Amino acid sequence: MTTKLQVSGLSKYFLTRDGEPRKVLDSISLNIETNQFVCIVGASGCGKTTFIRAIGGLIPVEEGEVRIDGQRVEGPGGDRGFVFQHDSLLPWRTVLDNVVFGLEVRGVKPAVSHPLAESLLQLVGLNGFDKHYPSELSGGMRQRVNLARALAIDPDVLLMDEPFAALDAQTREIMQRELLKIWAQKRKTVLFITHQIDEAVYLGDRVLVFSSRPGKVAADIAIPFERPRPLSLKRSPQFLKIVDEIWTLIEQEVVASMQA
């Protein structure tokens, strides 16, 4: 397999109120292969969101670099699509108009963008909802629209920052299963942040465990389960064993940071 995303020596600092630099990310280096689904977990404040925003080119970094297909990331680009915790849909636009928004910005004509959007809405299970407004949808449905909008620009890398965090437990599990179905068809390279360890193990080919701040990769765990993965996998002894191992790693990081 080929490397899609390469991160080399990535460090990020933020200024404190006193104007002193505080390191948030510490010399992160990793490679993600084409079509891999990689999840990131770690304690709150360990820099997960900062990391994914740096990958997206939304914030500058002081040290290191990010490359996609060998090209250095200098800012936001159409090769990356974003799905964040809050759907950020435009309330005055219909579902269809929200999905085509990124294409409109690129100057793509409705004759091309609308059929594409309709096919994506069918893919995410929202066929027939194209004329609805965001206020008429449930939280899970809005995140489906959000995913369709990200896919519409046909990104090489899909960056997902806790996209299911605001959903109830039942909807969240359904969305996990549906996301894997969509990923199996589109085969994007995915970087997915979550606080739910079982979600990371269920979705990912790999799970990266971030250390406490400053964030770095404390562990890179290959997930052995074949695809497709039924939700019942979460109840298997091997699945629960991996979840427990990752939880122990995070717990150790949190305890060590409190004692530092």
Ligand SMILES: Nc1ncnc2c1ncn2[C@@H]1O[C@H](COP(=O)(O)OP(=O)(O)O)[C@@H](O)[C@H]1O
The other form holds:
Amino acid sequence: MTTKLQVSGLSKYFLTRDGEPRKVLDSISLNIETNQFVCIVGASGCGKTTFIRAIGGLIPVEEGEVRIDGQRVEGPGGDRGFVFQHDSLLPWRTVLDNVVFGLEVRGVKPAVSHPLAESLLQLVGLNGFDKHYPSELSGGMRQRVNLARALAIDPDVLLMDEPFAALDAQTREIMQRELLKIWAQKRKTVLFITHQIDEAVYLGDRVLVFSSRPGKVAADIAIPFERPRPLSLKRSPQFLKIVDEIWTLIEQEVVASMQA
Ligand SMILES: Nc1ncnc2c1ncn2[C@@H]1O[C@H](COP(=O)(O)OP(=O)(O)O)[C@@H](O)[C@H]1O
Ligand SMILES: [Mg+2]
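Could you switch over to the form predicted in complex with the named molecule, since the one displayed so far is the form predicted alone?
Below: every chain and molecule of the assembly, starting with the one above.
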């Protein structure tokens, strides 16, 4: 196993309205192995999005650093792809033109980018939809396009911030299974934030539980289930036991933060 992502002593402050610095991430250190699927859970406002944005190089950090393949992250880069909760598709572009967007800005010619986009649309189960516009698609389909677009630049690391949060329960389950299938095929290092603990346990090799303000890794839990994982795994006693353990950890964090 090789280390893909190295986070050392990472702290982040935001200024309050009174101009006082407030610590949002508190000296986070962790390593993530190449092709590992890591999920992050924690109470709302504990700094999950801030953490993933720092790894993406979208925001500066005050202390510590992030390294990918040993290289210090100084800003965004093609080695990292993003999928956010709300799709950021361009409404005036077709599905195909949305998927090729990142390639287009990198100067990749349509003769190369279009066949690649077609194959990615097939991978995410959207063949035949290349000429549709985002407004003609359901929420689940738009998130598939979003994923295809993130994959188009072939990033080593996929940063996913509650990508399925806006989907209905059934679509969400299907997307989880599909995401694992795609991950097994494409082999990426994935950082996946979710509110839903069962989603984290179903998807992840590892679940990081963030503590409430300032965010820290309160627990780092290895998920023992072999792959491929059927959706029925979610009903097994061992699965429910891990979900329950994580739930208790988060509850303790939330209670502690309310008393602070
Ligand atoms: N740009 C910003 N300026 C000031 N405070 C911010 C900013 N972004 C996030 N915060 C604060 O940082 C904390 C962590 O936010 P966030 O990372 O979005 O948490 P989470 O994703 O876990 O819900 C919250 O208290 C939020 O209000
Ligand atoms: Mg968030």
